[in-house]
Amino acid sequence: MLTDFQAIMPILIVTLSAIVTMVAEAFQPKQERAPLAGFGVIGLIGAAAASVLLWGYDKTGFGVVRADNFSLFVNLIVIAVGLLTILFSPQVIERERIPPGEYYALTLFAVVGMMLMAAATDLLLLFLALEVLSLAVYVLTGIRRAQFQSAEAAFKYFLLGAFSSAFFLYGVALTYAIVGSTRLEEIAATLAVSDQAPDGLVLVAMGLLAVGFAFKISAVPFHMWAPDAYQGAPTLVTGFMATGVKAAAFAAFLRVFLSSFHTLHDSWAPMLWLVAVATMILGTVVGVVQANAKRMLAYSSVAHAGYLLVGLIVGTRVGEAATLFYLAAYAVSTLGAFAVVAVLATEEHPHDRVQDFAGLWESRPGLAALMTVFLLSLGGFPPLAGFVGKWYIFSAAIDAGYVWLAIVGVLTSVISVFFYLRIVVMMYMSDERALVPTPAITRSAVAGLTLALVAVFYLGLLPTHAIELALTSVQGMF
């Protein structure tokens, strides 16, 4: 029993912090404001400490949760995403009159769902974790109830999310019909002893599960929700969705397909090869023509889902480790870029159009420099985190024989540089000046931006330790 609770300790800590946040919101006097963000920060730091202490022990809880190095590595990524989101949030909450207790509790419950997705070793528990995450993010997307655009984004996200959940659940049901179990290790053992080609029912089950995951990572053709949801949601919620949700979904995608269905790699890899290519091309090409910065970053997120799929398709330990490292590099770069957009916004103007960044170097040189670093990292410029992540994942593809997949990735990455540099050129070289006021930035936002900046340079200049941790985390996963 002690081992069971040790395995879920990081998840329990974040859950308790979310509950405490709700209770504090309910009982605080109307004239006073409890430090609700502090409860979230304390809970996330405690969960990170628990994850570090569990490193290397490979605990299993209640037979369906596994606190191995893989799930703990993902824990640290999503905890970092949650922590940065909370640090950026006070200024946005006050400006947009968002209920703080509701916002922070939902963010923490979403983090709980993310952590549980990475640790689940049963398809039914994975589905429940997916729903915990999804319901929290649906509400966060539409938390600005008075704004039509936000409500529309939440409705579209919820409607399409419900369809994807149905696909995933049908995949779970078919898998149970074939194997007689929803445990990942039992599914893997049953499929491994079969020396025959997979029958049609197995392929359909894998396809349905893949559809559920593809929606969460916004892979083509299941990306339709992303641009509208990203544009309509509060900017920080958009960054949270683009990073934390993607990290959790890819973690579950890796665990399911590279453990339970690893013996059928030759059957599902070609399908995902086509999805990855379409995702990289569409995300890049459509992103080039966007005039709204949030929609541009949404299509950037789609393209990066294609790059991350490369590591899954490769199916080697190096490919898996490259995917985890890329998730970390992508998370800090993307969340940093969305944070700059968020802190520049005012109550009257969202500051989310590309032309709104005109002349930012003269009015706010520090924020312009930060935005430049984050965008160049997403574009894959050395010596930043994004460059190392792309080099690592494309090298893994070439070593595994997926040369054409790597070529498509490199070419689309080069094209994507154009829409990142559009904002950089607008900030430094535009003759026009955006007549948009730039508000003061809170200390917590400055701290969050500083942490994101340090992480981008650390993962770019000194990636060895993080790469070694990623390699270690995938050694005993399967």
Second form
Amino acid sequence: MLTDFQAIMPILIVTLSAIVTMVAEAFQPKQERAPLAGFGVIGLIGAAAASVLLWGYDKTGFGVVRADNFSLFVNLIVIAVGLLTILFSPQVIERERIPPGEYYALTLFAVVGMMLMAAATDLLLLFLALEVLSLAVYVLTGIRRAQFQSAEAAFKYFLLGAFSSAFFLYGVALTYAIVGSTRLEEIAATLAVSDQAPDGLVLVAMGLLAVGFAFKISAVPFHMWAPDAYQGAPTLVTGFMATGVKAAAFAAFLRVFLSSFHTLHDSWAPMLWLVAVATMILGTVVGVVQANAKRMLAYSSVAHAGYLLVGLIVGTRVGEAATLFYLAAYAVSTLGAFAVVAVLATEEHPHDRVQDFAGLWESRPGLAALMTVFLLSLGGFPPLAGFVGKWYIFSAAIDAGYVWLAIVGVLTSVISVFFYLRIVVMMYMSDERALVPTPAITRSAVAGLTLALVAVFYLGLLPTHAIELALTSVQGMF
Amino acid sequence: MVTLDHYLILSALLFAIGTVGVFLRRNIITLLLSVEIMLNAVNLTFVAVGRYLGSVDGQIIVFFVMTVAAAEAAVGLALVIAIFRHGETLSPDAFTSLKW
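Coords for the form predicted together with its partner chain, given the form predicted on its own:
Every component of the complex follows; first up is the chain already shown.
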């Protein structure tokens, strides 16, 4: 019993802080602000501490939650994502008049869903975690109710999200029909004993599960919602869902496909190979022509889903570790970039077109430098986090014989540099000056940006420790 | 004699109807209904398989799915209201503020 609760301790702590945040806003006296963000920060730090303490114990909770090093590593990534999002938020909440209690509570509940998704070892629980996470993020996307753009983005995201979870659930149902259970280890055991070729129903079930995951990670051809949802959502929520949701979905994708369906690797790898190539190419090529910075970053996140898929397809220990490391590197770089866009906006001016960045180096040298670092990291420039992530994931692909996948990955990264540099060139070398107001930046946002900057350089310059951590976290999990 | 296969085929048909509905219908409420049909098609599979296997798991799962579907419907209808307030229309063709 005690072990059960220990296994879900990080999740419990964040849930508790989310409930406290929600209740505190309801009961706070008028003209007095409860430190709502503070509750969230405390909860997330507590959950991070619990995750560190659980490291290496591999506890199982209630038979369906596994606090192995893999899920704890993902916990740390999504906690970092949640923490940075909360640090960036106060200024945005003030400006957009977003109800703070709801905003923080939903962010924390989404983090709960992400952590549960990484830890679930039962397909039904995985579905529930997916829904906890998705429902919170749908509402966050549409939280600026007064703006049609926000409502439209939220509805598109909601409709395609609900559509994709129906596919996922149908996959769960068919798996249940074949195996008679939704537990991942029983699925793996059943599939391992049948030595003949997999029959059609297994492939259909697996395909439906893959479609559900592909929607969540925004892989082509299931990426249509991403640009619209990313552009219409409040910028910080965009950063949150581009990183946290993707990390959680990839964690579950890895766990399901490399534990339960690992014996069918030969069946699903070619299918995902095509998806990965299409995702990398389309994300990059369409990203090049975007005029809106948020939309451009959305296509960049589609392209990054392709690079991350490479690690899954490779399916070796190194590939898995590379995916985890890449998720961390991608998360800090993307969040940083979105945060810069978010803090530059004012009430009248969203500051999200590429030409809005013209001459930022003159008016805001600090922010321009930060944006440059984050974008170059996403583009894969040494010595930043994104470079090490890409190098690691592509070398894993070459070691496992997926040379073409690595070649497509490298080529598309080279093209993607073009659209990251477009903003950089705008900031430094444009003669035009965008007439934009320069809002004051809160101290917590500065702290968050500094943390993201340190993380980008740390993962880029001294990646050994994080890579070793990622390697130990995938040992013995599948 | 109604066998498991009949139920599986029926639920596959329902699921297909829901999927097609999402693509073809031009009213956002009907789009929501189509998604609900998909979820309930899956529920039918769970119940039928649970009965076939002689375990209650299938039926229990359906309760979870129904709860999730209810929560989803709440969020979905709230978003429909938010959209309707802006344009006084329920047609997805009014979604024009986000394009590449």
